[in-house]
Partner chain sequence: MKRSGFSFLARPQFAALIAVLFINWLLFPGFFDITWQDGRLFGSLIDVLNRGAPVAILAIGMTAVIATKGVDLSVGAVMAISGAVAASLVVGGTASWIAVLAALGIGLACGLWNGMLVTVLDMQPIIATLVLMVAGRGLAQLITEGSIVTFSDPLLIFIGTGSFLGFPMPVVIAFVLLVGSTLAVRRTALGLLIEAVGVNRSAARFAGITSGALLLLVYAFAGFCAAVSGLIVAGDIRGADANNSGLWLELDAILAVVIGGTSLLGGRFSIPMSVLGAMIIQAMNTGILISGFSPEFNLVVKSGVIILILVLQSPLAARLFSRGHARPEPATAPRTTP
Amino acid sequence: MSIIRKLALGAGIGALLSTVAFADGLQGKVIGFSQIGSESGWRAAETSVTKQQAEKAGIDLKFADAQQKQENQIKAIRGFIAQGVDAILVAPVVSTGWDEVLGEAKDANIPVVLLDRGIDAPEDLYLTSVASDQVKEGRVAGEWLVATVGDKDCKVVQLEGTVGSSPANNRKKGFEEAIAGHGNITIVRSQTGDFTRSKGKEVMEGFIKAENGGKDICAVYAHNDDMMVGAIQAMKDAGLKPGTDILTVSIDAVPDIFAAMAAGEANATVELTPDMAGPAFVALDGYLNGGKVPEKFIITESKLYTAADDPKGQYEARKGLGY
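Would you give me the structure of the chain only, in the form predicted on its own?
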């Protein structure tokens, strides 16, 4: 495995689009992008920023929305191969089942770059992977909770992401690592909210009913902010004060979680930058135009934000990015 390179990417439009100037060699290149779907505000922002990056670099981006189905992604990738694109970007909906189709791309000499999610497949099937350290994201969230509750007994309910996805698996792992050894903090219920607001709200309603009307819940940990936004609504509907009666910590740093934070209804979020395409295009530029093989894993920053970090300002900086 190559040495991991960390990229500190800002959240404002200027910072998000800054890397594109270094990918000018992709002018006129045709690149396919198989996106998972639009299950969350962060996902929509990733799509928006990718399209902006492609336009600025003069790339002909072929976009395919998989609507959360792997079979649609595999079909799209095969379509890109048939079209003879110069490269393929894919944000994989699940981590397994990619060997065959990526092998076909390799046979066609089309480099594949993974965006924001990993896969269980031989590393020679893709050029590089641009993603956050998802285990670290969960660990940062857990460390915040440990520091916040101290020695207080704290029953946690967990809203997990899509079953089988790498973010769900890794964010769960990191959080559990962070609270290990702190016997006062226990996860009492854990269920998938499928990364959506509606499902997050629905699952949280069940948690509240099962835990004495929510009175026995100390904190909610959600694998993304959209599920947390749904959970916040469920808490309010139950007459609870999110952020006060029940602590919240989630991942993504989307505008709406900062709005909730500014209103005192959310406590913490861990940033996942939507600019995965910028580093991907830079890597592809070097590879397609100079034969430079990039590092296998390009890692973005995982930054914690709380109410002390100007949530109103963060909301304003992010609201135009397509979330």
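Switch from the form predicted on its own to the form predicted together with the partner chain and give that structure.
No partner chains or extra molecules come along with it, only the chain itself.
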């Protein structure tokens, strides 16, 4: 990573963290972090934010990349226990098979915090879990649309995530909950875009053809920003004006959607924060310095960003995070 990138990263984190509560009692503590891998841009951003958060709080962070394998994570956790770390952060790659290794951590009296995914294990095996509420993300997106269109009739097309994946199911559910009871808003078409840009673009092309050249579509809802970036290009190719002719709302808050928003081509995005470590460190601070047991499930904020939230600044702040 070049110096320039590092500087940009530092500046980006500074801007992101300015509003977040800060754990200052963890100075000099050793904390192990077992990350899943780097399968997506969001994951890379989570890793960089966690490292920066640790540096800021003066934590000696031991980072282990599991390359999508549970056995690597279990090895890493055993390694952390052997080193006698003060606490362990785990972003679990799968939900089962954790009882034994987390039992070992419990016996060694090392608190474990789960990041961004839950597990099927007795709750006393970990201190707390920090995660977003995917249903709420969908609901926030839906509520924005309800508030924006008011009483007007609105036909929505939906770009779903990978069929059967939990973010796709939950984000769909949340959105449907939010528009339920508003008869003027209906989802007319829904297809999977596999969370990717090119599929998002291809599916949107199909929707535009099927809905009278796009003239009948009032809004697009995408389960992630990448699909929306593709859909925005499809709308432009068809001679439509995304953001004006067709409203857009999606989830994740990656840099490129802010670039589109700054250009007036996207309307809203709901943030899936890469800062899971911040709340985790605050919880650990309270627990290690005074024995305060945190809530079992800490839910991160699902913040809505629109053109009113300085999209250009958000783009600059996020583009160095590794998305």
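Residue numbers count along the first chain shown, from 1. This is a predicted model, so every value here is computed, not measured. Rigid core (definition): largest C-alpha set, two forms, superposition within 1.5 Å.
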| query | finding |
| --- | --- |
| Rigid-body rotation of the smaller part between the two forms, in degrees | 31 |
| Backbone CA shift between the two forms, Val282, after core fitting (angstrom) | 7.3 |
